[in-house]
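Take a look at this single chain, the form predicted alone, given in structure tokens.
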Amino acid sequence: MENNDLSKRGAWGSKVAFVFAAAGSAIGLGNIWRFPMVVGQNGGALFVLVYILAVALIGFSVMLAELVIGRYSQRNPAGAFEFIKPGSLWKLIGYFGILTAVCILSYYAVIAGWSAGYLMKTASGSFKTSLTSELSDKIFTEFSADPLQAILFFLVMIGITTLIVSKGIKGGIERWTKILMPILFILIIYLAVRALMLPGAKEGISFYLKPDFSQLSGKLILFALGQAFFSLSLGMGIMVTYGSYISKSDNLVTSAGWVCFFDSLIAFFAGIIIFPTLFAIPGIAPAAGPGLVFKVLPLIFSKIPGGILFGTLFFSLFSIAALTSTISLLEVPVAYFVDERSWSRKKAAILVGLFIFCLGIPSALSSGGMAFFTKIDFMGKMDFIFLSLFLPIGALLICVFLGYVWGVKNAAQEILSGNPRFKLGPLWSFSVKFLSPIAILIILYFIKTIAE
């Protein structure tokens, strides 16, 4: 289906609007929750250094590839590949990305709901000075296992996301990311400064920023590569979709660069918040694992001066970061129905939102809410299949398509629109055709290691 009417389809009002929206998409649970966790489990500062190199060398290349495909076609993921190679099976890459975005959102919004629930718990003073690690663990277990609370907060996050996306690009996504992203940056800077003032902060910063090169290993490089890739949320059609709303006069190279920069900056500051806070109470290991945010941090907030305010602001940050990602995930299937099926944006957002809510109920019930879904670890399986497996496969297919089917030279012509001096062209070409695919294949080969 041909659809080049951007007045109906929507477009970003400015480059800043795109960067805020795309950075908001990349900034999410992967930065605030998973990044400090894997840093803590992999030795600290050296992991951070390798991660930054992986973002610069590989993440940037794949992101630019997705943006080019989106802007050139000015279509959703399925329509983009059909536009470039009409009548071929390559359009299945687009459908693959849409499916991935829908399924990830179905359980991602459940965790986003947990963050909203913990925001209310922290603000109401549920985590008092008498809190123990056993009690903190019990509070989270009971909260996540309560089917009514889990589904209610999940519904709230899906509802807010659907409302924003239904308002369109300028009136919805652009308007709200312009509000949410500055708040997110203000909160994270304040919390980082506050964390640096805690007792034990010096030890935390030393662990986080002083590399020990003796810890360099294949496993560390692999985990850093995987985290850089997953953090940018590539391979699910988001950047193809967001790229399709970019003006032809905008510089795609600097746009991709700014998104990677802000994503890495937030992840970096998340570590600045987490590790001084962790070291504020002796005896808590930085490698606390997945329970770090919901089990360990409330315990710390209950012990430090101003902990209720500190904790409330942290979970506000956590909720906003999650929301900016759920918005971008929902936009992927909504753009498909607007472009390819000529649905109104409001109809597409509401119907897709309802479908994703229904799809996510098993995930909401898999932490104790219903024995069957808990026993099979439904949410864990969804996370492994779609985040750990489908994302790298999607990005690999995009690299193969751009590098060997459409051709780097054709893509470079689109990049030159808005950037007549594409000096990084040869390096980007090498990365898309060789370096990034090889790195992704390594991730896929060792996928079980990354998932553990």
Ligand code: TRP
Given for the second form:
Amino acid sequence: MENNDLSKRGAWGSKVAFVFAAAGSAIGLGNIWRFPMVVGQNGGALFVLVYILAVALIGFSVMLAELVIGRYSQRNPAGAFEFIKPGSLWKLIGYFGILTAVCILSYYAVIAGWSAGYLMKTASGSFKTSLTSELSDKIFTEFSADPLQAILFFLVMIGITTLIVSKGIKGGIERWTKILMPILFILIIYLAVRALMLPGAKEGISFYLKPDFSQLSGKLILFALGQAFFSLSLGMGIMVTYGSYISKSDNLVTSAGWVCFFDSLIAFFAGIIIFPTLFAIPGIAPAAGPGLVFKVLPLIFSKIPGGILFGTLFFSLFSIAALTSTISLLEVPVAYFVDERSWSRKKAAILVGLFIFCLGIPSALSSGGMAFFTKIDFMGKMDFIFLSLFLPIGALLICVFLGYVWGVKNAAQEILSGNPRFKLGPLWSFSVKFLSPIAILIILYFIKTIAE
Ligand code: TRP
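Alternate state requested, the form predicted together with the ligand (shown: the form predicted alone):
Now the complete complex, all chains and molecules, led by this one.
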């Protein structure tokens, strides 16, 4: 197989464009909704510390592994593994990734729809100063249980995603992320400052930043690792696809480093927004779980001066972050159909988008919209199978493929093309061959405990 024609596939306009788009993929519900949630459930600051270590030691290595596979092969995940090891079963990693992306997107976009719904609610002043925690809880429960609203907002998010992806890497993803990412940064910093100014913010900050080492446990480490994979968009070949659009002269190591840095920075700031606010309003536990953002934040917004603006800004940010992630998820199957099946980008985006919409309907109906799907917790099952199980397996397979099949030496050769002095080589090799696979195997071994 010869290399694809780059000009036909589209490519990033610059290294900065790549970093923005990849950071856009990484920054999403994982940072703003899930990160504070797991920090709260795992006792605070120590989790933050372990998370940072997990990103630096393992997340970064797996990201570099995915990027180098993508750039070397100039292909989507399915084509990439076939290109490097023709005729082998390794190409199944690519299909595995495509399947995971499609299934994760199907419920991820439902949650993205909730954030769009909450943006509307907040902007239209649904959350009055008189809002109580019971009422806020009720509003969320009713909202997520309303089949019409759940499906409508889900459709909106899938529709926008399909539209952007159908316009292609240059015209679509790149242009949008260039506009969206800076807005996101400004909003987050603004909100973090506002949160720090709340009375009672101090207690939240010490919960968030003063580690209590007695909290250290295996579960905490496992949670931190799992969160790192999810948050960095690893394990399903998203970064293989994104890497395939990187120019040969760009430095992959610093690109990966920037993406990890920005992703962690946003998660960190999300915590700065959420914990001071949580502690400033009595009666809200840090371990409030998945409902945290949707149930608790409107309550807080309703109590502070300029709350409607504060809240509207937050949920816009949340929706934007979710959208850049859904774009990256849809890009995986679309790139496959464009490259391997010679479909037009438009046809691929529309057909796959439609398919994902149908696949996501049970998830949209599983929070009370329909008794059957609610009872079996369809969305929870999807999340467990594809996020908790498939993502780590995907990352493990990628490490094994790179470390033992393709070979770290060959991969390093590709890295050298944009970075002639690849100083991290030995460390990276150790992480890809030993540290990361072993850590992932441990996650998988304990997956039952994690699920509880
Ligand atoms: N990383 C995104 C977030 O933090 C979610 C996401 C997008 C993702 N694409 C992914 C997770 C690919 C795993 C794999 O919200």
